[in-house]
Amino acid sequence: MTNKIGVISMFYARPFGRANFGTFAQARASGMEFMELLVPEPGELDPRETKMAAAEHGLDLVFAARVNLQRDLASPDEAARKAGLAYLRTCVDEAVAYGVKIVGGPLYGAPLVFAGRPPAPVDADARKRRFDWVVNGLTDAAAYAADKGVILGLEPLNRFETDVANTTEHALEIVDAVGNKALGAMLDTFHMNMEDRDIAAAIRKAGKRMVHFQANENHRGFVGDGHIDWPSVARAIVAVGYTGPITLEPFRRDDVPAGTCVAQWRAPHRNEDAELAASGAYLRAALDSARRAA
């Protein structure tokens, strides 16, 4: 089998509403095959219409949870807590009402800089709690993903980001203590850039535990045009057996005076089909190489 290759909605818009549709036959004519979209806010799209619209253009669709500091399974907070497990089931009701398998994203919470929380340290004690409190809130909704036939990815962050999971070991330790094929890791290579000594060897030591992968340039860029080493990427990919989708997000821009802040999403200011086309053309054929050599 191959691996499906999508882009994140917010390659074209934030946030996506239905006026936004008509970037399903752009992501399509680009060779995309699925899109990713943020699990959506109430009122922010309707499932029929939305599983139409994808459909209409051959593409499924996958989603990204959304934690913020009110809903966080590592929060002392323990209101912050109960809403956190309750939004990774709306998750999960959301996935099953659009017809989607894989949820993915940093389900523990934990948000830190864009969230408004600095770093700070973490003594042991607290950070056994903290770990106590996700895996608890992990397993309870695993359970009710499983009862729903949903795949709940959860994404380690670079420092940045977060102070749960930063590394593939830390998701990889989460899922073990939670114990649940409902619940795997989900890997993006941004992150592991940043984190992982070797992309490749995670990706293998993730195994079959990985339900998800996004692959993107140490940049931010265009698969291709950065330092990521694909062809090392692919060969881990199908060592593994790893043959679920593959989302792109390309989110810098190339209008990038000094002094613009990278750190927060930018609109496109032109069209950039073209670009993505050949991003998803070169990893294809790093997979495909790959397969060839296995």
Contents of the next structure:
There are 2 protein chains.
Amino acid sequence: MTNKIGVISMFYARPFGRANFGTFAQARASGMEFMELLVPEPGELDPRETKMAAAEHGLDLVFAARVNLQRDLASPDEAARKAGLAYLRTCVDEAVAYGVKIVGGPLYGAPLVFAGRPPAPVDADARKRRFDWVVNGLTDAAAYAADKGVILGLEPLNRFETDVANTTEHALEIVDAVGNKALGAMLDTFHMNMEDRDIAAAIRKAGKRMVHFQANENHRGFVGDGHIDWPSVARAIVAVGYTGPITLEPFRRDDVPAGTCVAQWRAPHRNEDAELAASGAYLRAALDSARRAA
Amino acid sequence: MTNKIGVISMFYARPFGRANFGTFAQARASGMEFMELLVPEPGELDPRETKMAAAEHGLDLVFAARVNLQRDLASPDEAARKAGLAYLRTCVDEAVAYGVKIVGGPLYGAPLVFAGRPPAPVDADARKRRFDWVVNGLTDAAAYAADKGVILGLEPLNRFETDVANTTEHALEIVDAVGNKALGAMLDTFHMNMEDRDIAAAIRKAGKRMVHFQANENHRGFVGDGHIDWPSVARAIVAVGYTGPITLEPFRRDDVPAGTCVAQWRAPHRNEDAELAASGAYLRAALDSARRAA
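Alright, leaving the form predicted on its own aside, put up the form predicted together with another copy of the chain.
Full assembly next; the chain just shown is listed first.
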């Protein structure tokens, strides 16, 4: 069984609304098999209409959760923690409404740079407290997801984007503490490239606990245009028997002179369908080679 | 001629004062040939005393500049831009006082995550304005440095730490616009790993414009413990004839459970001399192999 390869909606547009439904055909034409959408906020999209528009082009949907300082399982503010948990339940409900099986992202909360929160030292007590809040919140969310047949994927982010889970080990530490099969790890090579000492070894360690995967180049451009060792990544994916979705998120863009804000999402300035298709084909070829050799 | 390999003072302590002079002997015992100090703020260190303490153990000194939102060549606030320029002149004066030849760092200013500044889109006009402010400021600073026999090394940082120079290309774009041999590029593999598509190719492109180098693992742990392709980096360093200093900055530390603030500098919790020595020896061996094969 092979992995479905898809693309994040932000590759085309953000926010993503009905006006962007034309990208479903575009994605399909680039060889994509699913679209990963940011979990729609109230009023952004209609479940039935969206599901049908995607299905018309043979595309599944996957969800990416959006946390912030106001919905944050790791917050010292109890209201934010409660809102964080309520949000995860909403994500599960929305997943059911959209026929989505997987909701991934930094489910624990605690955003840093994108929330304008500077990195600050955390003492052992505060660390333990936050870890427990996160585990408690995710224990509840995972039970809720399990009831609804939805899988939650906890994604570690690089050190500048969060101070809760940065490495694959961190994600597994939390996943194991929760101990519910409805919560697994979601791994993204962009973040792994910064935090894990050996990307392939980290995938092998995650093993069956890996429930979602994002394939991004080191600079977040197109897969194959950087230094991620894709043959080694593909061999690890095959070795652990991961047959779930693999999302491409190439939104680096190619017009970045000095002074551009590279971290901030930027709209495409030209049609990048050919590059997306080439990335997908490259990754598929790497996976095929790995499977043949396995 | 071989490169001197040294270590940043933050490996041992921050702030770094007279009480930390014992680390000069420690660094030397780990095979280090220089110490890179943060440019001392007024009253932090005495030039003559520090220089002598380092020299006693055969160590040169190199400087790392510290910018912030109040001293920032790229700021929309004119006072901050003036303070940014005044600071660079102070760095040059301090370099002369300490017998230091190279001052490196994100000289252009514009800190992001460590200043709690969230990434924000920059339009073309604002980009051009900031680029010009940076080039004007560095043109003045480079002329001042040239007069005093000091070299400035402009360091691109990853997208989360600044929005002025992220890639080697960005650094070269600014260096070329200034066009003074007293300003070159300083490259750090930690940042290159995130932003450059090909680290070795970027070094080769920088060529003679490269005036300082920091060798860091992808996760900022010890060189040799991650996935940076050091043989390829070493070959590029040799190919461009770079014989300047190479600084190690391994301050990841090894006690990082989930919930640790990995981005924030943390003090060592145990003696890491053996790992530092092994890193230096490994890098030296990679450079020696590259030289032998050249």
